[in-house]
Amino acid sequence: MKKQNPFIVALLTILAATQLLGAQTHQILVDCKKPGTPIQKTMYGIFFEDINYGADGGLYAELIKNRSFEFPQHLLGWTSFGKVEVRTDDPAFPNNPHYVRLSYPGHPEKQTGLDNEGFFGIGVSKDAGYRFSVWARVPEGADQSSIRIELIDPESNIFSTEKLTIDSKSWKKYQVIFKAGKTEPKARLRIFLTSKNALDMDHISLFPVDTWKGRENGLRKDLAQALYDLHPGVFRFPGGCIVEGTDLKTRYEWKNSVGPVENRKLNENRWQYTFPNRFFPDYFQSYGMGFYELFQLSEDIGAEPLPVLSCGLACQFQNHDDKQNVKVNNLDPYIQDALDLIEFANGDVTTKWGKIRADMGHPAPFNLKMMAVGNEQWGSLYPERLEPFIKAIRTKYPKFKIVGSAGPSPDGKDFDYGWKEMKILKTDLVDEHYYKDPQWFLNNANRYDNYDRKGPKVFAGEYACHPKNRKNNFESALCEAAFMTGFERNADVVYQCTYAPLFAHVLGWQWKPDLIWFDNMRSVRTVNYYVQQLYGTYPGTNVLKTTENMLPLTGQGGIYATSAIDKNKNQLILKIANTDSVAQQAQFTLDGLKTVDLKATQIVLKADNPDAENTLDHPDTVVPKTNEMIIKNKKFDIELAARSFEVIVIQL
């Protein structure tokens, strides 16, 4: 008998160990026996903030830049000719005093004009509608003027023309519907004088027709859309560091965002400059998408709506000296606008702020039941703001929840000083902020295992998985969707949770990864959209204890997973994420279920390639794909495929 190699036996023994380890199975022990945690209904939800251009120029429906005039280069956006005037006698809209005036040029063939090259141009698509309107009068003299309104190509071509007869000597609101001849993404809208008279005109705006239901002062529709089908339970808005503003008068001010859209005052985007290397010097919030438009969107997205409020103090990344914040005995204006917008989303229709509301078209109350005051604020001079904010709310309104800030970062001196502040002041939940690396997320999956379960909750307000490249890449969602698991699995300590930045212009973003990207005419869902619809769509009622050898799935073998039930759809739901690259085989058994022959969905979001990602050109590279499966038993066997994602619906 040949004598073998100690050295091949030893490596094959390795090798044969390795094999066979690679082919264990996971047992996970689901415990079907009692419901655990309830789920709070707000769990998973979206958070808005205008940067990326988020709002004007995408999600809010206008079509036209700098419609009122009101940018600080009061024609920037526009380019006019002939004779134009911009004035502020006599105006229109006191919060917003500029309108231009067009005047004969002096000689039959010439011309007078403005043109408008919308936001990275203006979208329009074949044969859709588009509402044209304008406030205009005649000026002096004549009883009538006129204009003829155009859309035109890159190359000036004409293919949509309309005309408007103005015959008014005080400001008129005119508006004519067209079609649009021609799909073009980069349309201009091009305005000429065709009367020897004097003409005013403010607030020049184009809508598309067909916005989200149909509102004039609407949204777009592909985008509100995106939105619905995530199924959120909050909807956070509007910022973010907007809300501080670079300093403080630049600030979201909500009062300024509500009443009619006309008179709304312009506002500075912080995010226009604070990034060098992506500089927009026409970024501004022209807040026609205001607190109203917000509201009502939760509304229709069915989320409970959390306002942010200014606490007083300005960005503190842009600000070191304290004389830029309000003194603590200067806040009552801020806490008083924080009670008034209590009364606006809440207030009867007889009180001041709940009227305002009703003429606005909404008279029933948005049933507002939280408020964040503070974004990411820090050190100090943050709790001593917000404990008079605390005291004003809680007496006049006792049962309203108040958000807190843990501050930019999810550890720290400075995050252990929030934290411990914000427990002291007793805010009923704690917002935390994390943008991190991909190892990060997945080391943290058990970041809320041992939280203070007496303590204030936990609202993960903005986080996203960073890799090197920032894309929205496969390898960053699939490793929230593991750090996700660890939000369920701890639904008595985390209440909610959004992903942040929500929205992001192709030609226009100043910070990623966001979650949904568009252009003028298209949208695309990010492989991280799919991963917070799906948490979305079947976030359960209750907790249910999923464990392998006792221990809850963190990690093990690249396994992360949780369980829950709804008992309102009768259904029991099992989230599971494999990071690993290979394949692997786990056994589920569901522990006190007594129910076999079950039907279920198994929905799968998997890659081969980590960086792989959807764009505009190919939305669908990596989409979940369902399949149906029978349950036999209170035992089945699964094949967990490498690097995914799979939620598994079990109908009871």
Ligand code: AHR
The other form holds:
Amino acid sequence: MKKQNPFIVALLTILAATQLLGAQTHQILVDCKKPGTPIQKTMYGIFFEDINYGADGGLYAELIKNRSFEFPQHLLGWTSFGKVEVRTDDPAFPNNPHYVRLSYPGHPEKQTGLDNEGFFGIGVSKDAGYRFSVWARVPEGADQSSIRIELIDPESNIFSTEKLTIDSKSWKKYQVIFKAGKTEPKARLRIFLTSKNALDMDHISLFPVDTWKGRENGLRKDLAQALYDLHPGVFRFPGGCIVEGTDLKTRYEWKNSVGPVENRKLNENRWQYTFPNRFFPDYFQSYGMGFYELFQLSEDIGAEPLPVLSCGLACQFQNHDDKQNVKVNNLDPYIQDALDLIEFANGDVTTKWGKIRADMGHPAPFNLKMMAVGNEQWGSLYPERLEPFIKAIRTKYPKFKIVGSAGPSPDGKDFDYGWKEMKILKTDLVDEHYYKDPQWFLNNANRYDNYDRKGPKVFAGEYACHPKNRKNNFESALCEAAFMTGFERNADVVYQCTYAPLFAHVLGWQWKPDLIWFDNMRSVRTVNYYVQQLYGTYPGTNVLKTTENMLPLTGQGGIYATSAIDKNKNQLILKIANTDSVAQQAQFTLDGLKTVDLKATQIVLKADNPDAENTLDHPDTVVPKTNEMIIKNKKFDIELAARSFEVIVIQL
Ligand code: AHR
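Mind pulling up the form predicted together with this ligand next to the form predicted alone we just looked at?
In what comes next, the whole complex appears, and the chain from above leads the way.
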């Protein structure tokens, strides 16, 4: 007999054993006898930051770039022709003093005017309405002036035209509604002076009429709808690093983002140059979608607002010298901003800031309950600044919740120090950030199993799985889904989480992956989006103990699982990720469940190719698929598809 190679024999034995093991049925026990730890309503949320043209050029539906001529190059985004001057005398809006004067070019065959390029073009849809508005006046003695406004395509063909007569000597708002003559993703808006009399113009604006909830200073409908459809429990804004700016001068100051939209002071956007390889010199923050609109959006989508304010530290990544920071004993204006924000959100209409909110159209309070002070902060500079904020806020608002930071990394010296200090300061929550590779996410599904239960609660404020190519592919989404089972299982210590970043314009991104991609006309929900949506739609109200061989399922054989009950909807919700490349059998025992023949819905997200992704051209490559099931017995068998995440919702 031919002698077998011992190495091959050993290999075959291992393979056979592995296959046998693979073929074994996972015995998963769900303890339905009594609802366990409550899951916070805030558990699954969203984090919005104006990065990747997420606000101006994105969610904020304004189509005109540099509408107030306040960019440092005052005509950036505009092409002017004929006699156009930028002026500041007797301006309409003191915080945005620049405006343009259009004067007769000196010959009837010549033209004066200007056109705007929008954000990577102006996207318009055939037959849809667009509201053009402008603040204007007739200068120097004349009675009236006039303009013609056109939408033109990249080949300079005009496809919509409107006219406006300006007949006031002082600043006044004029508007006209356009109907777009065709669908064009890269239109320009052109304005001609059509009178011999000159004209002053400021805050030149163009919005789709059909915004989210039809608001004039509104949001792009498809993008806001995508947020609504996530069913988020918490809404963190406005950053991220943008809270800090690159230096304190350019930090996000919420007071500049409220009040009449025309008078909100422009700020630069630090993401224009944070990554020189993705440099966008025309990226600014108009604050047209400011704190009022962000609170309103929280309310619209049913999420608890969570504003983040500067703690007086300039971005620690970009400032290595304490001289850039506010001294601890000079923090009063920063602390006052925090106190005033609570008054703006919640104060009676007779208070200074409550009145400003009411004057903007929302007399009822926004019921703000929490605030983060600081974004990604580390070292002793942070707790020494956070402490006076906490004292002042708790003195005035004893029940108000404060979120502290554990820095930019999920572990290490700074992280440990941050957590230790947050415990000493007794913050209510600690914001952890992790942008890590797929294996990290799989290895860390048990991250919170042994966390200290006595200290502050966890807020996973920024996280995303970064595969090698940094695409929003199926692999990253599956790893996030697997990892998030650990959030749910540890709902007694993890109170909320928000994926990051939320939005990216395909032509204007600085950072990827991102949850929702868009261009001027379309948007696409990534596979990662669908994972968030499944968690957000089926959060449950209480955790149910879920085990295999008495252990939580944190990756044994590639399986991750958790279960919850929803006491309000009377549902049992199972969430299972099979990260293995082969299908696996599982038998669930719903221990303590009395009834049989229960209707269930199985929602499955799966792909054969880990690199599969949804794109604007192919938005449905990986989307959840739904099957109806009947659970006949409290024990039921199921095949968990290879590389899949599924949610089984059993109606009790
Ligand atoms: O989400 C993008 C950035 O990542 C955030 O602004 C910052 O907090 C983190 O470093």
